[in-house]
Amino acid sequence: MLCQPSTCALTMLAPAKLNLFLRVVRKRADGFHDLETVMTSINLFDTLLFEPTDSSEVTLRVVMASSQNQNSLPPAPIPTDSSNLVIRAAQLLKEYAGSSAGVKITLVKRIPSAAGMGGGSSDAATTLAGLNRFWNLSRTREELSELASQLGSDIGFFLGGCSTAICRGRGELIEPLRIPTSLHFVVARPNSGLSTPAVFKQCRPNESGASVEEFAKSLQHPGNCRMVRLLLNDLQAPAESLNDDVKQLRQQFNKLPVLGHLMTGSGTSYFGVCASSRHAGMMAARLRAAGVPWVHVARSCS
């Protein structure tokens, strides 16, 4: 995450992520699933602005950024009450620190919701880190990570200070990875979304599946030829069974000369690995011409 402080406000950027590898290992006694996944953050950001207030209240305003994707429908309204992870993260940190401070938060949304790109989790992580600084709380990363684990599975990754990592368990066990070059992607999303719990309900865990360590090693080789052969998402088949739009995206990507392609997270976003930013731009133009509602050219964050 990136921050831009001023004398009276703090602006921070919350990145989206892609899952390059996702294996569902087993279902846990608490109802959640143990995962092995490799996530990388990309240069698609929500913006959070933290401003002072005379009250002790935490308030949230959401602004939908204008989109260049002319085929997409207007996004669904995003709640600004305690059902939003930004509010929940702010209130949890405030209670933990015993603070009476308030804040006005403005969230500018660019990351699609219900898309498997971690927008809500990234916003929550950025809220924890941002308010820790904005309120001068001096809480450690370990303390913030413990709070993050109470809010959601992917939040710890965005707090970790690394752009690419192996994440295990519910996502809270994080092993940073260094990759030698940026990865280039074209990312697409249909107008429809998916419920993460519904997708996991349809998934069948695989305790003896592909090795996340082998995939991580493949990221060290320039050219990505080995990496793209090892792309994996155990949630893609159940997502396709629940949403025909995901299946249609896979079929469209099958026709594109990308290096490899995969659904991210629990869907519905889908990405293709490209050789360069120019290659990604050409693939994006084809997808837009084919009527795909939302298309974005991205690269992994350094």
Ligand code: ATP
Given for the second form:
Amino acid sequence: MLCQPSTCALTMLAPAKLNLFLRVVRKRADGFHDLETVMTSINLFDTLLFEPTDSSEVTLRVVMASSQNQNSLPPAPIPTDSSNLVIRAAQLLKEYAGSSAGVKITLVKRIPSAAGMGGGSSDAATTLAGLNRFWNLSRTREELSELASQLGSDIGFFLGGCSTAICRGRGELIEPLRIPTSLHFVVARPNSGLSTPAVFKQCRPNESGASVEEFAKSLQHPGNCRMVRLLLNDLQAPAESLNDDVKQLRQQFNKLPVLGHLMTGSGTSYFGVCASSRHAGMMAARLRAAGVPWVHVARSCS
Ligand code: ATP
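Switching forms now, from the form predicted alone to the form predicted together with this ligand, please provide the structure.
Below, the chain from earlier opens the complete complex, with every other chain and molecule after it.
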């Protein structure tokens, strides 16, 4: 059946991401930091449902998905007002396109917030792409990318639709990467979250010469141990200085037979690289038994 945009509901998935490599290159005059990072999207998704309405308003309902995890309380509450990135993205697109259309949006949250997994950015990117279809606006990828850059740094990565990429600048310069096989992870998050600006305030540029290109090359052979030796996150030390839970997770991962481990983004989530989904499942069981409140077995999206 051909679905007429804005008369039929549209459902879209917004993936989480992990940063496998994150180097702080320099602090810029505008206060932001230039980064070199490799992001990969994983099979943990928020769901966005766009439904028609007679009104010209954009409305949002946020539903917390029930979780099998022991404690699914978010470390930071998800806003339901105009500060939610979903509403901000919808309003921005509506204004840009000069549209008087409305929409009823339901956001089902599964991605932990304030956890370095890019949930809000992914929701915003999915809203831009989803409403472009739902409202039949026919805006180009370039136009949507320009709007994305006004909303936040990681939104362009999710909008690009590539599963793995090198992102430079504030994160808006995106170079897609092809990786030969899925990567397997166990992801854990403590009950506490961290504010991204607070972590960036504590960080220093990395002058060690760590190379994102070299890391990207190592991803072409994910079975060998070079990739795990090159895992890097310059925000991990600042995050640990602000949050003991991250330090504790690192200590727990140190005792696990994973191939390598790292904090993602500005934290507080932490991941271990595993050899297979079975291996990741066994590591998840050990973390749950040790009382880690939120544990997820994931693989990179293809
Ligand atoms: P990043 O890795 O991009 O820095 P994050 O994963 O650490 O982000 P998010 O989950 O994106 O963090 O949310 C950070 C803050 O943004 C939350 O504390 C919340 O108040 C606000 N926020 C706005 N919109 C959303 C949304 N749709 N989902 C989650 N948080 C949102």
